[in-house]
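Taking the form predicted on its own, here's one chain by itself in structure tokens.
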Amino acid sequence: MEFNDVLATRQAVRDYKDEDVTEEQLQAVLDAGKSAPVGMGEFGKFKINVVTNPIYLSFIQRAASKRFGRDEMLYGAPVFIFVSAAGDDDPMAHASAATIVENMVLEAYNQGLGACHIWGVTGALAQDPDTCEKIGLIEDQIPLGGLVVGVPYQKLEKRPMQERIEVNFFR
């Protein structure tokens, strides 16, 4: 898919079919995340964590529901991916995690999948050491941002580019 078509197709998908993401699709999404830039070139402190085990997904969903009082925060997606950093909760680490996540979101659309940034779930996970331990997250890793990925129910159609954010020039 052409890059502008990916941008025009991208939207937050919150309803997924009960279908698996193929290994090839998942690998392409992960490769896009691994290709993202990070602040100060500190690649070694970041990890991309992929959760597909339904039991682990239920642990994460339960932690998020407990924090936010909502039943379905993973939207039934078969894949939850989150970015973590070694012992670092500074703004640059969050910005880097956001860049990694957005690269993966864009590649998901390029693969014909749907995706949605999942910041609340990641925050709930970061504040729930018991759930982190249950899923096997390394103790010094702090969850910073994430996304769900899956096959969307709705057909993803190209939409016209929108002028939603004002641009100011200082020339």
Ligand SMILES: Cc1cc2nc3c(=O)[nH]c(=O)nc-3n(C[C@H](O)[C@H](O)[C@H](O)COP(=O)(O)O)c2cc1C
Second form
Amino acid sequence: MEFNDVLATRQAVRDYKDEDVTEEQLQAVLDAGKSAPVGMGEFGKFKINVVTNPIYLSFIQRAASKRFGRDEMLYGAPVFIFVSAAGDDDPMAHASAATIVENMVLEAYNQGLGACHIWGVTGALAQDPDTCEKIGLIEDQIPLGGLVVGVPYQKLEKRPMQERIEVNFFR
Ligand SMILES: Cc1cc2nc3c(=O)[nH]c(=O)nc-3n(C[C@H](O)[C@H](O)[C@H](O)COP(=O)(O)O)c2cc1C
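Output the form predicted together with the ligand next; the form predicted on its own has already been displayed.
To see the whole picture, the full complex is given below, headed by that same chain.
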């Protein structure tokens, strides 16, 4: 897909078909994540964790429900990916994680899939060591940001470029 079409098609998808993402699509999304820049070039600090096991997805959803009192915070997506860093949740680590996540979100649209940044669930997971242990997250890894990926329920239409963030020029 053309880059501008990816930008125009991207939107937070919160309704997914009960359909798997193909291995090729998933790999393309992960490759985009692995190609992202991170602050100070500290690539070794970060991990991309891919959750597709429905039981683990339900553990994670349960951790989020406990924290926020809401169900369906992963929107029925078959894949939840979260970025974690070793023992570090400083602002730059968060910024790097968000950058890795956004690369994956954009590639998901390039693959004809839908995606949504998932910060709430990731934060709930970060504060729930039992659930981290249950899904086998490597000890000392702190979840910092995530996304869901899947086949969108509705056909995604391109949107005009958005004018939602004000720009200040200092010329
Ligand atoms: C850093 C970040 C965290 C987000 N976390 C969540 C989240 O936890 N759950 C959710 O449903 N949407 C989440 N979103 C999606 C935003 O709500 C959404 O992108 C925004 O409302 C704009 O809508 P659009 O993506 O359709 O343009 C997040 C987006 C960003 C960039």
